[in-house]
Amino acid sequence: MSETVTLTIDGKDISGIKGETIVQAAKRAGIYIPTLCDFDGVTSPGTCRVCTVKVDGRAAAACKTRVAEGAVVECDTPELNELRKMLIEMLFVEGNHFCPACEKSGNCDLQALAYRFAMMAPRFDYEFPDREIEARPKKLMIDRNRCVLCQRCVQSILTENDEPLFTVSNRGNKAIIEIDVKKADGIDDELAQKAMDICPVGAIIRKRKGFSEPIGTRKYDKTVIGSDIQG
């Protein structure tokens, strides 16, 4: 039997099971702790932060936080708000994210993370990087001007011999997400559908699949992010 913790988060007591993460039980109660990186079966590379809580008073990633019994975490407070705004500034002035013409619009998370937490013009200088597109793939293209590394294509994309289809090249701020292009020419429309679904921003596009979803059908007009785990 799975041993059982109890925390708080904004004072509500729920249960952990040992060696969850504050975001899955978090998940489970109900309760929403916005995140890019983190995905249901992959394990969090936590590179994003937007999931950053308090845990007894220091800040932390919810994504890689395991429960403890007794653990007082703050998560819906001014202050981690403004820094989750903060964040998602960050990543669109890092990329060139121009929501209007991305096949991903309406099911962006990066977009709708924005909206919710009110993000106008960012507070940084825009970057305007200037990264390679690879468009080789016969089904799939890669835009990484778009991408925010989440790795969530890395962790959950493996072809018929679980073999990874996706890769990380370089460190630190010269990263980039590769494609094997000799795998990816042999992978179904499904996977490459899953491609595009799993990654949370426009980076990854199955070729000729864009805008085929008209405005007010999308999954973030019907309801905001985060709506499917909050009560």
Contents of the next structure:
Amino acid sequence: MSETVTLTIDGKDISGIKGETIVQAAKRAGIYIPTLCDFDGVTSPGTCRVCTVKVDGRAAAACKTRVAEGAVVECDTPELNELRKMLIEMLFVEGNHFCPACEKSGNCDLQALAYRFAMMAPRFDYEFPDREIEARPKKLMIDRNRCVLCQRCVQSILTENDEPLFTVSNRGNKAIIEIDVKKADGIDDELAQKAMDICPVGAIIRKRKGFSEPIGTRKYDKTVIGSDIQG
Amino acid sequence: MGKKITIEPVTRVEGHGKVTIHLDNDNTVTESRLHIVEFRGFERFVQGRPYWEAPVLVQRLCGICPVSHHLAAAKAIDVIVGAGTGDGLTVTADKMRRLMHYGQIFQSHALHFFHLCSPDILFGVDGDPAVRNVVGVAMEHKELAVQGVLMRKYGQEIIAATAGKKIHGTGAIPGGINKNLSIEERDAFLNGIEGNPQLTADQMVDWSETVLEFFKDYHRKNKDFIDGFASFPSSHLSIVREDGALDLYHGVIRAVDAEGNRLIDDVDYQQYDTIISEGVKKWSYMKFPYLTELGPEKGWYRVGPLARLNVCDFIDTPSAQREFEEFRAYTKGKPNGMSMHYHWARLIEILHAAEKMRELLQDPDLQGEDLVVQGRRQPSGVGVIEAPRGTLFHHYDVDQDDQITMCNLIVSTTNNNEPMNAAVNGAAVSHIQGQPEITEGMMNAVEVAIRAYDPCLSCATHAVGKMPLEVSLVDRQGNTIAVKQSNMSV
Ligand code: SF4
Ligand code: NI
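We have the form predicted alone; now please give the form predicted together with the partner chain.
Complete assembly follows, chain above in first position.
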């Protein structure tokens, strides 16, 4: 039997299973904590900090923080929502996100978060970085203009031999996602699709498949991100 | 002292431009130029992008005629994915795209007529500028204004149902279309959008006849102006269906001279660059295309509604055909070179588009499920379409990694560059020559001439947003005698 703990999120009592993260426990209780890099709620890379909450008064990433007995979590507060919005704006300005021509538009988590937090124009200056496109693999391409370095792909897309297909090169603001072109040419369509789907933005794109989903049928065309959790 | 008069901005043209009329010491016109400022560099911008993005990306170069760019790019990319052209696509894809296109033609022509043209003809060239605009039309001709609004809405709803959105949709994809037309959507267009009995396919045909009659009545009463204003002979170019029918979506390139002799005899548009060259002049960012064989001096041509009706042999919808016969008989079967007859031709095309939409909506192929075809990948593709304003060329080269390496666009308004300069000059010569003073009416005459061509300057210069403007007076020695600057919204 797993041990349960009781904690509060925004004043509401919820129960968590010892060892799980605050994001997981909240989700089961129907409370939406905004996330971006988190993809399965189990092994989040913890790179984006969009899920920042306050635990007993101190800021913490809810996707990396385990539930604890009696913890008092604040999530949906003006201060924290403003912080999240700022983080999202920063992600927009440090890449080249041109939603209108991106085929992930409507299926993009970053765009959906921007809508949820009512981002109008970012308060920061656009950096317009020079980013290269990796277009050599037969089935996929990486448009680094749109990469937010969440590392979902690095963690979750593995070849048949359990080797990672995507890796991070360089550090800090020089960091980029690379793909092993030889290995990539060996993958099947299913894995290619999985890689595109796992990418929260339009950085990993399947080749020769664009725009087949009509407007109106895409994930966030009619519902706000998080509404599947919060109802 | 020779002087240069600059009129700007050209109001009521989509986008903007500036006009200079060069006068000699005795106020005779020496030359007139339509200047186009700023270039947005879209052809460079798409380099490196994956080819399947082109139809969605390139339409952004114009907020006014995006559907035309969307479809021209999609047609070029069809060739690249090996789907070919014309009947290479499935019938559902072909007809959905045609419906989208006729919806765009319909709403664009309606916009032009009601917002841009009708103030000129209702209130006259010398009309009070305070009422000579769309608000004036709405106040004095309420019924007409309401029709205009509803006709535009109908066209826009057709676009939304085929492209996914009223502007900047994604419907046309490489080798086909990403949706068909549902029965519910179809029924709404046939029986009334949102239950509005005025928004039906039949009503659109009827209203198109009404506005055409309205224009023809005006023409009967103002023959001198409509026939004589900015009239000049030229060659004409357009695509036509292989049997010679007017076809705004697909066909072969045909051009005729001012006498109606064939200059280009139904050439496959994949070969457009063997028959058309693009000239550059140092005073304009807009290129000057011409028929290579005739050279830059003699090879320029008109495009758009007037050119299309001069080039095609017949129209395959009955009411528009009846009007076409009357139009052709007016010039005894010879090509029509009267700039103001662009309006007449445009309204015949509105009627044709309305008839085409009605015909397509009743076609069960629109509910087909077979949407996309692909074949052998090709390194290069050309897409050509008759956009509302004229022939539009898109050409892409793609490398083995699927990235675009080259993009060349010749937009409708660019094709009409030389004719617009000729029209401006015609207006200048007839209204300004010998007059020591530049009146509001004279200035307006120049604008009326340009508006007949419905130029999309936003699209031709690939410019959007704010544009710095400069007004200058220059004497014959090239000395600037006055400069005025402003910043206008586009
Ligand atoms: S490519 Fe996509 S999944 Fe991978 S790090 Fe960048 S944004 Fe994340
Ligand atoms: Ni345009």
